[in-house]
Amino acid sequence: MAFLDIRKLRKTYGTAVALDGIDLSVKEGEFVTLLGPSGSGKTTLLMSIAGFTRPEEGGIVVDGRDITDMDPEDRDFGLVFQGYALFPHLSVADNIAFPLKVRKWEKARITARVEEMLTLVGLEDYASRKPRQLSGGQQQRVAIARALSYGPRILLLDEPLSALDRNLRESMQRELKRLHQETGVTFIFVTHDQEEAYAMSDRIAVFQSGRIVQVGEPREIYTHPKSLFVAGFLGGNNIFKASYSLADETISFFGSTYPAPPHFDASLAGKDGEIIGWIRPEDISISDGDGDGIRFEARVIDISFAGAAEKLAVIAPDGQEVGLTLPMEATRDLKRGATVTCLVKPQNLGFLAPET
């Protein structure tokens, strides 16, 4: 039995369905991330699991013993906010002391433990200070380490690098890493960050509109969307118009006609054999007439500076755009308006049926 099961969860705001019938199983010490747009369901989820939000229908189970209706309090779960919601008259010490006192710990063990803690996250020079002479960074710390005081199982964050900077936002992804591995609490955690959610993650959980539509490991998700909405959402894919060919199993896109790949799945065409099919922008190249693979031609429309990159964006024959991720030696004599050749290797083509 997983150590979290959550079954059939289902929950509603009038007539807005937030969690549309629910599963999720979660392993002991796993960093699972719950990943979609604004509105999807995911923070909904991580509240039910808290017990702030409760669902009309299903249950929540961790380690046998289901605490759907238990009160929060109850369930003993860490939960770090966007905001950190720290006490900004208390110092960091007392913030981290604050649950402690709460569950009515001896002094002496309390005094351990936010020493511990202090440790746990860097801050040992910074026990005495208050909240508003801390960095973003240094605030989040605290928060995470009054989660993680009084021995949670599960850590719950609710977009917790959100408010950050991208060089902060990077190191603390790090950071959170570091702590999962050396607590081995098991951490949920929301984001609606595609490279977060890949950069952290044992297991990510795809949201849309209530529903989880894809779970699995980052690298997975990441090259084997299984619908449209996760191949669009997930690394910016290409996605393209395209037909298939059962006479002569051929796929005909952006203005011309290959041989099917040979990993392609005639079952997926729809109605006159339509299918639907993305591309990775890192996965086209521009060719000089070298390299075997797929080969179109397209007009450049956009081209932007992406620091050790550039991206293109491209009109090819049928109409359709495609934006390329190039290194900018690449790109370095190219111009609006320009000509050029694009080469995809067929192995890299990814296809999904219409109805997905």
Ligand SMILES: Nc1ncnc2c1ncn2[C@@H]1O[C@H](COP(=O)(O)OP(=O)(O)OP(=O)(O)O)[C@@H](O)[C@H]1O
Given for the second form:
Amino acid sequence: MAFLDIRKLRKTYGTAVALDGIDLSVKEGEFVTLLGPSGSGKTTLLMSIAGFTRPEEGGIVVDGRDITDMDPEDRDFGLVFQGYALFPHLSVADNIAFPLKVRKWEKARITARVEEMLTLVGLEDYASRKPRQLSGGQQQRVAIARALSYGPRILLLDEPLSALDRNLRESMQRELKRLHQETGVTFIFVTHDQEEAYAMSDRIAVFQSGRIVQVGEPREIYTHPKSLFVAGFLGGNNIFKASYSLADETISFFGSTYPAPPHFDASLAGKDGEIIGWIRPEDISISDGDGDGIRFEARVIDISFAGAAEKLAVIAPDGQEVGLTLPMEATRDLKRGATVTCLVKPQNLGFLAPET
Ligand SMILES: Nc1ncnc2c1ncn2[C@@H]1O[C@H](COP(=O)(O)OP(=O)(O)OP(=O)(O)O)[C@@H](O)[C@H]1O
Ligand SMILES: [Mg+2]
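Alternate state requested, the form predicted together with the named molecule (shown: the form predicted alone):
Next comes the full complex, this chain leading.
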């Protein structure tokens, strides 16, 4: 049985539907990420779990107990927000002690617990500092320590890393994963950054317009997107138009016709054979003559440096634009306007029904 069970949750603001029938089951100790574009309902769901937002329909059950109408204080979940919201006039130690004082813990127990939390987040030497004397990452660690201090069973995190620069963000991601493993607390984490979601989560719930459109492990979502939205929003995939011919079992796109690959599911095709294809930019290579697979000629319209790799934009003969990510040595002699032969392994082609 699920530890956190969310059933048919619905929340509207006037005519805006923030949550449109959300179902989600979370296991105890799991790290689940809510991933989706701005306005898709991630914060509304988190606030509903915390008890600050009351859904109009549906229910939330934790460990067999219905908490749908329970006050936030009685739910007792840890909360970490984007802006950290530490008390500026309190020291680091007093910030972490604050929820414990509210809960009327004994003094000696508070002191011991604060020390334990400082060690957990690696801030033993900062106990007497004020928040403004800390870096952004250190402040965020204090916020996490404060949210975990009283031992909540669920920690709710709303884009807690989005204000940090890239390096700090990656080290905080590792830090959060370690904290998750060491504490065994159930984490519900919100982000709109797909790489962050992949890096952190046991499972990802993808949001679109107030609904969860796919739930699964990162690898599963990456390799088997169930809809055009998930394939495009997550992966940054190339999405292209193709057509399937039932008579000769071929698929045409980019100005050529190829045998349908073995994994192709003909039932996805529309009534005139129309189908949507997708390919990852890193799954297309440039051929210097040899190589089996799907080949098409294309004209280079842009080359841009992207750190460890090079990004190439090309136009296929049928006018569709395709993006490639290539190792730098593969693009050394390429110029804009050049014609290249692109090569794709048939197994790396994905297909979706046109109406998804
Ligand atoms: N208090 C409110 N009053 C009116 N509308 C609201 C309120 N809170 C949220 N909404 C609307 O509900 C929808 C979902 O908002 P929500 O904040 O949950 O999105 P989100 O996925 O967290 O987006 P973001 O990534 O931008 O934080 C949006 O259309 C938003 O405008
Ligand atoms: Mg939000």
